[in-house]
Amino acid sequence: MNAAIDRFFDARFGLFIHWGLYSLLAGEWQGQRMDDIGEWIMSYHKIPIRQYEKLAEQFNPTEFDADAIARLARDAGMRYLVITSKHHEGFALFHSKADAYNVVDATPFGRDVIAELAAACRKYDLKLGLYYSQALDWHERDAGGWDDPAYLPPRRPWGNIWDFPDHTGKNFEAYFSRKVLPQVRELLTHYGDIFLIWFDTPRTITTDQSARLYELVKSLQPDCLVNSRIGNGLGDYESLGDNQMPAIPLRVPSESPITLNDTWGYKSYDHHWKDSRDIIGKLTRLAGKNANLLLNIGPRGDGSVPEESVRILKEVGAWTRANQESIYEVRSSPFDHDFAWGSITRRDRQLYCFLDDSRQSRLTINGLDNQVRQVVSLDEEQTLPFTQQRLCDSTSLTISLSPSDQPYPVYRITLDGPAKCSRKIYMQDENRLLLYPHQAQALLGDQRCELSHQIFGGRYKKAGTASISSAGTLIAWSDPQLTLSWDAWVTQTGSYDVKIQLPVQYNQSPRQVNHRLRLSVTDQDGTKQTHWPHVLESGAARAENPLPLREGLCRFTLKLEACDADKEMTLQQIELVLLH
C-alpha cells in the first residue's frame, strides 16, 4: 500500500468530472433556478422518479469526447481523472447488468462513458479513478439518507422522502447487496486498472457494510486506493471537505476536491469562475500540506466542456509545464506550519518555495536547521543572493528576489543535506506569529494531556471530546479545564494585533456565538492578557486590546472561560501581527 500511496502523491493533481442526467437541467426545473449545487437538483426540487427518468430518454450527448477531455487533463498537468460513475441520482454512466438505469440501456446515446474514458486515459497516460455514491440513491426506495434528521424539507433531503415518505420497512442492506456491491464489482472488473474509488456521503451505511465494501475493492484490485468517504473510519487516504484548504501539513495522505466555480454539476448561470492564478495557488498550498488537488469540471448535458473551464485549465497547464520539478514526485513542507508569503515542497536536499506575491523583493524563513548552499529562480535559472544568520538555536534565512511578472514564481533552495527544521515556534514573515492547535501543549486542570489526532473523518468525532481533526483544527472543545499553551520566539519588541481564526465552511456566513476566551502571555516583563468576550462560530475575530511583547521567548496560554450553550469551540489558529 505504501507504493500505491507514493503513486498518489507523485500524481499530485487530478481532474474531477461531475456529469449525469442533472447536467441536462443545468440548474433549472420548470422555470425555477436553484441556489444550490447542480447535481442535487432532483433532491432540491423533489422531482418524482417517473418525471426524472424522462431525462434518460433525452440523454444523447453527441458532443461528449473522451479523448478531448483526457487530453485537456493531461495538458493541464493532471496525472489522474475521477468521474461520477453513479451519483446520488442513481443513474450509471457505465453498462451495468446489476441495474438497467444506465447510459447504455436507458438512453438513446447507448455508449459506455466509463469504457471510453478508460481507453482515453490509457492513451494519454492518465490514471483512472471512479466516483461512486454508495449510500445515497434517489432512484431507490431502500437507499440511505432517509433516516438522517439533518436534511429534511424544506432543505434538500439526503434520501428520497418525496417518492417514499413512509420509512416503515426500508431495508438499506437489500439495496446495498442488490445494487452497490454488484456495480462496484463491475467497475473493478470491466475497465482495467482503477487508480482509486471515490466514495461519498456515507449516510446510513454501517461499519460492517463499509468494511465489506472495502474488502471487495481490495480483493479485486489490491492497489486501488479507497478514500475516507467510504465511511466509519476506513479508507487509504483522507478526502477533505469540499473546497477545503487545510492550514497545516497533514498527518495522513489527503486530497481536497475543489470546484472551478460554485457548483459541481453544470449550471448554465454559474459564472463565478476561479481564475488560473487562484487554482495554481491552491495546487501549491495543498502540495505543501501533504494533499493532492482534485479539480472539478461540470460538462454540459450535450457532453461539451464549458469554454471557461477549458481556458482556465490551459492557463494552469502552462504553469505546471514550466515548474514540473517543484510539484510532481515531491513531498510536503518539512515545517509544521504555514507561511504568509506562500508554501514549500521538498525533494531530497531541495526545498521549493512558491511565492504568492510575485512582486515581492525578499523571502524569509526562520527555523531552518540546515546550511543553505544555493538558491535558484526556476523561472530564469538565475542564482539569487541570500544571507543566513543564527536565530536562537536555529537560523534565519533571507533571500533577495527579483520581482517577476509570472504567477507563483518558484525558488529552489539546495541544502547541505535532507531538510531539517526546528521544533521551536518562530515568528515569521514580517513579524507575524501563527499558533496552531497541533503545536500546543495541553493541560487538563494541572495535568499534562495529549490531544488525540483523528486519522480519517475528524468531522465525525463524538461531541465533547477535544481532538485535532484530520485537517489540523481543534474540534469539540467545551471543557473549561482544558488549556492550550505555546512557547514561541518573538523577534521584535512592540504591540501586536491578535486575531483568532475559526474554521470556515465553504459559502457559509459567519455566526456569532458567546464563547469567552482569554489569552495570557508571559515574557520578560511579566504577564499580559487580552480576551474575546465573544467569537464567531466561523470566521475570525480580533481581541479587544493589542498585546505589548518583548523580543525573546514568550509563553502563550489560551483558556476557554465559558462555552455557549449547546455549542463547542473549534480553533484553526491564533495570529499575532506587529502594529507599525
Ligand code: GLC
Contents of the next structure:
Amino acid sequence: MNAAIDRFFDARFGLFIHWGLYSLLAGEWQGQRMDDIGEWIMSYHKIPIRQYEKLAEQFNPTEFDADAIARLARDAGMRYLVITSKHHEGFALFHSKADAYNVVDATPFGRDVIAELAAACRKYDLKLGLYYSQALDWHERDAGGWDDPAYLPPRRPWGNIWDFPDHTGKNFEAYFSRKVLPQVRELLTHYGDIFLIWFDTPRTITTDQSARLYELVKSLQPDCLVNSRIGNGLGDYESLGDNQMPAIPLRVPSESPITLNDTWGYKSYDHHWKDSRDIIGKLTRLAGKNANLLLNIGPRGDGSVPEESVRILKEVGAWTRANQESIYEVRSSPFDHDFAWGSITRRDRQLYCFLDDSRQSRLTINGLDNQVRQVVSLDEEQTLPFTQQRLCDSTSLTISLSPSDQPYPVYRITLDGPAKCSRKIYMQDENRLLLYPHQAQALLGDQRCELSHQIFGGRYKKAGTASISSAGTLIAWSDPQLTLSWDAWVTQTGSYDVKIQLPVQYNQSPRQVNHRLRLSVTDQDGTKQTHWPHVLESGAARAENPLPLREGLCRFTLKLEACDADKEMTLQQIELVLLH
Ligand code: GLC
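Taking the form predicted alone as the starting point, write out the structure of the form predicted in complex with alpha-D-glucopyranose (GLC).
Now the full complex is given, and it begins with the chain already shown.
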C-alpha cells in the first residue's frame, strides 16, 4: 500500500468532474433556482423520478470532448482525474448491464463517457479515478439515506422520501447487492487501471457493507486506492470535508475536494469564481500538509466546460509548469504548523517555501535544527542572502527576498541533511505566535491526558469527548476540567493582541456561541490574564485586553470556565500578534 500512497502523493493535483443529468438543469427547475449545490437539484426540488428520468431522453451532450478535458487537466498540471460515474441521482455515465438507467441505454447520446475518458487519460498520461455514490440513489426505493434524521441545509433530504414516503420493507442490502456491487465490478473490469474509487456520503451503510465493497475493489484491482468516504473507518486515504483546508499537517494521507465556484454540478448563475492565485495557494498549502488537491469542474449539460473554469485552470497551469520541482514528488512540511508568510514542502535535503505575499522582503523560519547551505529563488534561479542565528536550542533563519511579480514565488532552501525541526514552539515570524490544539498539553484537573486524534471519516461520527479532528481542530470541548497549555519561546518583549479562531464550516452560516474562555500566561514577570466576550461568533474573536509578554519561555494556559449549554467549544488556533 505504501507504493500506492507514494503514487497518490506524486500525482498531487487532480481534476474532479461532476457531470450528470443534473447538469442539464443548471440549477433551475420549473423556473425555480436553488441556493445549494447543483447536483442535489433532484432532492432540493423533490423532483419525482418519472419527471427526472425524462432528462435522460434529452441527454445529448454533443460538445462533450473527453480528449479536450484530459488535455485541460494535463495542462493545468494535474496528474489524475475523478469523474462522477454515478452520483446520488442514480444515473450512470457508463454502460451498465446491472442497471439500464445509464448513458448508453437510456439516452440518445448512447456513448460510454467513462470509456472515452479512460482512453483520453491513457493518451495524456493521466490516472483515472471514479466517483461512485454507494449509499444514496434517488432513483431507487431501497437505497439509503431515508432513515437519516439529519436533513441538509436548507431542505434537501438524503434519501428519496418524496417518491417513496412509505418506508415499510425498504431493504438497503437488496439495492446494494443488485446495483452497487455489480456496478463497481463493471467499473473495475471494463476501463483498465483505475487509480482510485471515490465513494461518498456513507450515511447508513453498515460496516459489513463498507468492508465488502472495499474487498471487492481490492480483489479486482489491488492497487486501486479507496477514499475514506467508503465509510466506517475504512479506506486507504482520508477525503477531507468539501472545501476543507486543514490547519496542520495531517497524520494520514489526505485529499481535499475543492470547488471552483460554490457548486460541484453546473449552475448557470453561479459566478462566484475563485481566482487562480487562490487555487495555487490552496495547492501549495495542501501539499505542505500531506494532502492532494482535487479541483472540480462542472461541465454543462451539452458537455462544454464553462469558460471561466478553463481560464482559471490555464492560469494555474502556467504556475505549476514553472514550479514543478516544488510540488511533485515532494512530501509535506517537516514543521507541524504553517508560517505567517506561507507554507513549505520538502524533498531530501531541500525545503520549498511558498510565499503568500510576493512583495514581502523577508522570510523567517524559527526552529530549524539544520545548517542552511543555500537559498535560491525558483523563478529567477537566483541565490539569495540569508542569516542563521542560534535561538534557544535551535536556530532562526532569515532570508532577504527581492519582490517578485508572480503569485506564490517559491524559494528552495538546501540543508546540510534531511530536515530536522525543534520540538519547541517558536514564533512563526518576528511578530506572530500561533498556538494550535495539537501542540497543546492537555490536563484534566491536574492529570495529564492525551487528546485523541480522529482520522478516517471521523466527521461522520459524533465525537463525544474532546478530540482533534483530521483538520487539526479541537472539537467537542465541553468539560471545564480540561485545560490546554503551551510552552512557547517568545522572541520579542512587548504587548500582544490575542485572537481566538473558532472554525467556520463551509456551507454553514457563522454561529454564535456562549462560552467563557480565559487565557493566562506565565513568563519571567509573573502571571497575566485575558478573556473573551461571552458571546463569540465563528471566525476570529479578539480577547478583551492585549497581553504583555517578556522575551523567553512563556507558558500559556487556556481554560473553558463555562461552556455553552447547547454547543460544544471548537478551537482552530490562538494567535498572538505584537502590537508595537
Ligand atoms: C458532498 C455532496 C456531493 C459532492 C461531494 C463532493 O458529499 O453530497 O454532492 O459530490 O460532496 O465532495
